[in-house]
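Consider the single chain below, provided in structure tokens and representing the form predicted alone.
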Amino acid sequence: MPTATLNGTELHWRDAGRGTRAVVLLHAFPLHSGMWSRQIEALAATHRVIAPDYRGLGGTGGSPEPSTMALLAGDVRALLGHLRIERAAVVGLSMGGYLALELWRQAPGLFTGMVLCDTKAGADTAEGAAGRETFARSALTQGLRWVADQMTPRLLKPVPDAAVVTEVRHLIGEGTPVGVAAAQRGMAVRPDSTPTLATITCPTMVVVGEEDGLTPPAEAEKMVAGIRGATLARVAGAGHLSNLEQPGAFNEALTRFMAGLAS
């Protein structure tokens, strides 16, 4: 898995497939690009698939600086420039959805299509932002096991599969407390993307797990209503990490959408 010093950090990413069309996969908090392994396998036969790690999560270097969506979008743009990829479909789940919307604001010409999964457009409330700061401080003092204990039940359906629980805890454990804290602080200050929805002109699909308790189907429906021509895919039997809990249904919706995009 390659690394390069880009935008002031040692960036790690996954790079698979050699198709003429590119897809960028943006992961959820507090995981890393490894959460996309099944989607990479499904897409690599027809697309070049790029999946970066955010700062301090997975293999990318971290720092105490908040991982704002603007900063991370700069990382993604630097990576795509390094790889000489000018256009791509962008898929973001949870925090990755926040990042996809920021990337649209910065570089709408990049997008051949957009998939927003288990995410929302709105900013944090003051209470929500304060909760993120409390979480960030606890992550730094109590470590990744504590982070996994706190986050895993929130990320999965109420009665999760044991194998998925193990996988999610492992993915969280490959980050760093500094990266977790930086991501929480970056998400806390993200802008309200609700006005951005009306500006989206590329083909767009919104995906949501029907048992997602963090960003429930009502949030997905709001985004679909705000994006002209957007479609909605519901994933039965899945919580917030719909791509991990129901990869078959998720991949079917994703590959169908990608097949319909112009080259």
Contents of the next structure:
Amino acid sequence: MPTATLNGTELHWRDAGRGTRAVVLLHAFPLHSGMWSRQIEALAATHRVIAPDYRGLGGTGGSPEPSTMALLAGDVRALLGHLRIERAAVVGLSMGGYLALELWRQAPGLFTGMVLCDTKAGADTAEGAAGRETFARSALTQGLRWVADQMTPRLLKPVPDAAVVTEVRHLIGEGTPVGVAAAQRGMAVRPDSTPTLATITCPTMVVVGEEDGLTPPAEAEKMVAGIRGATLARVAGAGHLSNLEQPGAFNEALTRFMAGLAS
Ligand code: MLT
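Alternate state requested, the form predicted together with D-malate (shown: the form predicted alone):
Then the entire complex follows, led off by the chain already shown.
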């Protein structure tokens, strides 16, 4: 898997497919680009698929500074510049959705389309941000097994498939405590993207697992109402990680949306 030093960090990404149309997949916290394996497989026949790891997660080098959405969007733009990709559809799940909205603010001309999955537009409350700081400190002292114990039940539907639990714990285990803490601290200071929704002019689909407890369907409906022409795909039998819990239904919605985009 390729790596390069870009934007001051050793960036790692997955690069598949040879299509002339590109798609960028932005992962959830605290996983890495490996969570997209089934989507990469589904899209690679028709698209060039790029899926980066964020700082300190997966194979990308970490640093203690907060992984703000602005910093990570700079990493993604540096990567696309390195790969000479000027236009792409951007798909983000949860933290990846926060990042997609920041990327839209920084580089709207990049987007051929946008897919916002199991995410929300609002910023953290003061209480939510304080909780992230507590989590960040615990991750640094207690390690990734503790992170997996905390996060896995929140990321999946109330009665999850055992194989998906194992996969999610494995993906979390390939990060670093420093990367987990940096991501929490970066998300804690992310801006409110609600005003951004009305500025979105590219074709947009919002996807939500019907059993998503972290960013429930009501959040998805609010985003759809705020983005002109956006459509909603609800995924039955899925929690927050709808792409992992119901890859068949998720991929059907995703590939249909991608097929409808202009190149
Ligand atoms: C994620 O799935 O990326 C996180 O749960 C997002 C968050 O903590 O807000």
